[in-house]
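In structure tokens, one chain follows: the form predicted on its own.
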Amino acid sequence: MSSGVAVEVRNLTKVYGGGVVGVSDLTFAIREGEIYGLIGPNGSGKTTTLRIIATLIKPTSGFAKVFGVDVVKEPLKVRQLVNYLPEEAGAYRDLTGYDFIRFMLSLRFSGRRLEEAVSEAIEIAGLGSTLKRPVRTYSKGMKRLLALSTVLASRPRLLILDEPTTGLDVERSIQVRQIIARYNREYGITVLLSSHNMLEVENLCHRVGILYRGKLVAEGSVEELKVRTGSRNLEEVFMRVRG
């Protein structure tokens, strides 16, 4: 793992219509070659941190970079370096599962190289002469794996996933951590995520961000929160550490 700063975040506060806070002075970095996991509970401000990392929404202080790069200032550049899987990742009903691949991948490669990503994604996604059906006709964990293996074939510098496993079963949800171990292990892609699988969270992740109320209020690798806190698992930590 390198130890350059892949994400930076500096007391980054997102307040939308009615005064509701997304996140309040946030902040933390996530180094290069890094899983890095954030778990909270629904409202904790997991998805406005990955959003405005992706440059979706702009936050109403302080920053966020992205190896050096403002989102905010630059978020075209940014959007280079980034691919993000939303929780709800839509797809285009009435193409096929062939024809989606490649269209998103062809937004970021051409040639002989869309072909490889093209290639690749479809080995990923697993779902054999499915692909030649359109979209419409597919179950939630396919059009999720179908979704995943876009992004993960993209190969960016940093992967943002929101609930990568949702959707699918237990035996898939297996396939697609080894998946996002592997292309972080192989390739070096620095992967942000989060999810309420706290298992999914301590098989994969480096380090770990504990959201409450928009506030980070632990972090750590697993075992170190465990030791802390005197936990068994995950679970127990952030039961303790949300008071």
Second form
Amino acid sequence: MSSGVAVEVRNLTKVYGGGVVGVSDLTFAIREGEIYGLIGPNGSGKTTTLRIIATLIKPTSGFAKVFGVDVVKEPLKVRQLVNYLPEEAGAYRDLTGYDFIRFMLSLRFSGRRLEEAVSEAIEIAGLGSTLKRPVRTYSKGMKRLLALSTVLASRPRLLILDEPTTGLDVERSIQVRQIIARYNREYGITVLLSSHNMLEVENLCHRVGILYRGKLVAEGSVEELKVRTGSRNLEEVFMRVRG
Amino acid sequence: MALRHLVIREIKVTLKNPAFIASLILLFVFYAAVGGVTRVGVSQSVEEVRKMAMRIPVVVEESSPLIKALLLNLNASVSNVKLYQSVDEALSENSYVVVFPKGFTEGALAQDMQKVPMLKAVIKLDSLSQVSVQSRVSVVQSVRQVVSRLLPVTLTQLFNITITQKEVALPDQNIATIVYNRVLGLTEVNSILGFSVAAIFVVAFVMGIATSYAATNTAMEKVEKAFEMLLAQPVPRREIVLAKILGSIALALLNAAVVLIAVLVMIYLMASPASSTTGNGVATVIGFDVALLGKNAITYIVLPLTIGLIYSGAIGVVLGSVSPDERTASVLSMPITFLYIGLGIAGMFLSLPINPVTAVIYGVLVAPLPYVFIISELSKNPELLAIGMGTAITLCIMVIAIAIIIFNRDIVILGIRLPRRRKIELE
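Starting from the form predicted on its own above, please write out the structure of the form predicted in complex with its partner chain.
Every component of the complex follows; first up is the chain already shown.
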């Protein structure tokens, strides 16, 4: 794991129309090559944070930088460094799986590099001849794998995954986690993910940040947090730090 | 029991959709606007007819006792017949003139029932609109009816004879119009108006399709959950917007082409061999329009259509980008199509003169630009066209800019959020 800073978030606040607070005064950093998990209940601000870092929405105040590049000032440059898998990400239902992979990767690569990336995505997806069928015929798990394959094959420096295994069966969830871990290990891709699944975070993430009502209430490695709070697992940690 | 709940749910779900309510309001506004425009048009028509009927300007090209007696009777009947030496003199004071041409007396006295007395008329038009043309034509036809009714009475007075009543004729080809200092037959004017309405309708219709495609496709991308992935890619948002506009244009053209071909096939299949003359008639009218308006006639449709497609595609992208789903997008884009067509054609039914102000209005609507093209060509006033086209192009660029701005704002992800009660909530 490299010691450089991949993501720097400082005093980040997002207030939506009508005064709804997405995140409030959020500060954390992710080291290069790290898998960092944001956990918290629904509405705690996980998706808001990921969307800001992925340049999809803008913060009300504070800043976020990806490898030193400000997400508000230079969003296009940031998008070259990251790729984002939204929660329940799908694909164009009338395209075939293959066409979807090719389309998404053609936005980043061309020529030989594109062909290599497409082949890699096909291998990651592992959907075989199903890729020739329209996406509308896919199960939820297949769509998830398809979308994940395109973001992984693009080999971004920072991979942002919003609830990557939500709605997937155990087998598919394990498969997805293994792929994420492999890409982090083999290509040094920094991963920022959000999850409800404490077990998943415990097994996969090097460090976690616990969000509650828009604020970061605890941060550290899973073991550190367990020791600090005297808990047996991450669920207990969460219950204790939220107060 | 369950049926009641099911029905209530069906209705409630739709009524709870703000876009549905918005579409109802838009439709109400649309029909109220159409009613208002029609009312204004009819009021103008009634007023014009009232003014015109106050005096009947007449030019006599043949002096005969019959015509003199007929004019006396006409004056006694409608009280304000004024005789002029020439058509020009009559038109300098009036907006129309009825002409008793050479051969009128011969036609009236002929034993041959096929030979009828003919009148002529010249109408001066300040603007080329259905209302102004129809109101003037109805006045000269009213004069013809009065003359027709007075003819047997006059013949009896003059010659003490009773003849079988002959209708005095005033066919369309005997009615000339003076519009923008050009003399055109009534058939020609009607043909130009028909061409204008058809061109406006085609442009507005295809614009509606483009808006619908752009809006629903953009919104559908959100539903398919691929939208956020797309926006996270290293592609300038303006390229995404332009791609959506160009895509909707291609689809709208394809759709319009299929509809056009299908309609032509339908007309061809419906036509019996005996009615093939109808087809020739249409071809003649089209040929006439091209001859009259020059070879630019096609340009009159193609240029506004091009601008209209980009404009409407951009509007569709804006609608789709702020809509949470394709149902909302289609509910919003449907009334827009009505507005394109309704407002586009409304101008044709008002006696609005084409001037810089109305040229700007037509430029904003885009669909009536073929009409501006034609008026500009007839009046030899390219300024009007420049103003109309300039407005449309400027607005087109502005709508594209708005779409790009929206794509660079949170709203494209979050959709429109209606203000709620002020309270701090967490998300």
